[in-house]
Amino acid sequence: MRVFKFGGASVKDAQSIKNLKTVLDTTGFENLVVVISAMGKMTNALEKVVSAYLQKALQMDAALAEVIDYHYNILQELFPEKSHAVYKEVHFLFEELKHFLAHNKSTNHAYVYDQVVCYGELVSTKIVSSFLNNQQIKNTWIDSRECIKTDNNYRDAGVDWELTQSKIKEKVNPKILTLTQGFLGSNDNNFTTTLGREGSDYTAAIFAYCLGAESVTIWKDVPGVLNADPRTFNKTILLEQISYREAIEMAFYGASVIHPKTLQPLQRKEIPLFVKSFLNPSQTGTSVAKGKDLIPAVSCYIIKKEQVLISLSSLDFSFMVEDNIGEVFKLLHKYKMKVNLIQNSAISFTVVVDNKYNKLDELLTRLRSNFKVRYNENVALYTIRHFKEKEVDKLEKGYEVLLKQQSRDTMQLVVR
């Protein structure tokens, strides 16, 4: 078995979906599971629907109409005959979504988010599956919510691995090309859950682990994993090979090409991961597997923007020790702050966090009851793996450096 994952950019319009078929023609599609994301920026568009719905805003109908029109425009290009069965299937899904929005009573944002946003993946896979069947690439569409079983942690669900493995083996016929959705799961009550943003990579890894696949390939609009973001750095280098350990380090620090959760199940079974270009499917791309940390051996740059730097000190100048730090971490967990850097001294404790769920004000209010608090919003965190001093000096120019931290292999800078 092999597992492919195609992200939003690879199915953003009719031409892209036709190109996906070209990729499958090039690679072959025997013994294959294909995991597909929502089309283009549809997750963002559905997030606007969620926001307008919860705010009871008049813009909700317009936001939903935009989502529906986007998909029907693609349908009309791929299926000129309006009598094709896919139109009914897509119509049914959008009616299901409208029914939820009309009858739901919950105001829990995370729950509503998962029940609404999932339709991006459900509709995209229906369209791609129908198109491939039309093109004589026979496939079976399965609902990943019936395969990936999770806890109730909406928007960032944890996987029940034993039950998930049983369900996947039951649903996936290895002799037939299988299409399914990234990002989605379901809990014991069969309510939809999601695996976190960019969770489609993780979905591919889950299917690969449970099926004992020989490889996972993530198809992107870049030639593979680069040593830096080309939108920020003029000169970048393609990494031909990365070890599991190095890739996990890079994912932890925020490298956006590979989802942080994706690598762990693959490493456990030593399933290689390939990152390749859907524009040039015959190119080798990047492999993540056992072996040398990096080929070629170069410095790697990772940037996290819109971070918050929080510095705490005790009100009575007492030491910041285990009890105090433990209290801080409980609050960071409670308010769902992703911690990206930690530094402490005798009477101070500093963290860089990602305010993903917009709970910063609540966190700061709680912290101020026990600590002196200083903070800076909208800072950038640069992480340089396998750094060289001259590269750090060059990077620092033009920035105000608020914090600098160094270990054997890694340099981190907080700048504004």
Contents of the next structure:
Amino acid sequence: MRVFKFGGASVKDAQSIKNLKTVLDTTGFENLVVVISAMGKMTNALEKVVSAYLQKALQMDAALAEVIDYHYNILQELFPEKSHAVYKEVHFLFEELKHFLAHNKSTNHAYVYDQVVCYGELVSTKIVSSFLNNQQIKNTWIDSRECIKTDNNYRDAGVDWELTQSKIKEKVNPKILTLTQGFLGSNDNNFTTTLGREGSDYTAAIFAYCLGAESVTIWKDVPGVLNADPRTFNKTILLEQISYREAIEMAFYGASVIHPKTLQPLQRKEIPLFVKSFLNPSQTGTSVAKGKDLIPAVSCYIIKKEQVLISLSSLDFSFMVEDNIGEVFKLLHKYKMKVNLIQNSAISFTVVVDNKYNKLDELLTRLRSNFKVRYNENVALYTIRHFKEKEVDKLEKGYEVLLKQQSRDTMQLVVR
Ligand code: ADP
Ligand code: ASP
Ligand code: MG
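Hand over the structure of the form predicted together with adenosine-5'-diphosphate; the form predicted alone is what we had up.
Whole complex next, starting from this chain.
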């Protein structure tokens, strides 16, 4: 089996969906599972629906209408025949969503979030599946919530691997092209869960692991993994081969082209991951596999924006050691702050964190009762793998450097 993943950019409009078909024509679609994300920026749009809904804001109807209209515009381009069954299927999904919004009593943000944002993937896969069937690429649509079983950690659910493996084996028929949603799972109560933003790459890896697939290919709007994000750097170099270890490090530090959780399951079964351009499907792209760490051997730049630099010191000049640092980590874990850099001295302790869930104020209030706290919001964290001093010097010139840390092959700079 092979597993393909098409992300938001590859299904963002009717033209892109037609292109997806061209990709399948080029690669063939035997023994294939295709995982698809929500279209374009629809997950962001659905997040707005969730926020407005929970704040009981008037904008909710407009936010929902934006999502619905976006999909109907694409439908109309792909299926000029209004009587096509897909219209009913999509209508049914949106009715289901409206029903949830009208009847739900829970105010648990993360729970509501998952029950709502899942419609991005459900609708996109219905549309693409019908389109491919129409174009003689026969496929079976499956609900990945019936395959990927998770815990109750809404918005960042953990996978129950044993159960998931048996469900996937039961649901996937290798003889026919299977099409399913990225990002989604469900818990014991069959409520929808999600695997974390950009989690569709991870879904592809889960299917590949459970099916013992021969490879995973993620199709992107870039030629493969580059040595830096092309949105920030002008001159980038395509990485042809990356070891699992190197790729895990890059993804962990924030190379957003691969979701960080994707690589562990693949590495365990040594399943190669290909990152390729959906605009040039016959180009080789990047291979993440066992072998050389990095070809070509160049420096890789990873940037994480909107980070918070927090420096703590003890109120009474006592040392920052295991027990009080342990306390800090418990709080960071409680407020779901991902730590991207740590530095400590005798009486101070500094971390750079991602304030993904907007919990900074709550965290700072708790910290202030035990520590003297200083912080800077909106700083950027540069990580340079296999750095060269000269290149770092050049980079530093454009910024105020707040902190610098280096190990044998990684340099990290916190700048603003
Ligand atoms: P998807 O459509 O699968 O969700 P993403 O938008 O998540 O795709 O990932 C592709 C984008 O990742 C690219 O358009 C590029 O801007 C960005 N990116 C960040 N770092 C890198 C990198 N090192 N190599 C290639 N692309 C990168
Ligand atoms: N649609 C989800 C997101 O935008 C998952 C994904 O695209 O990988 O985060
Ligand atoms: Mg994405």
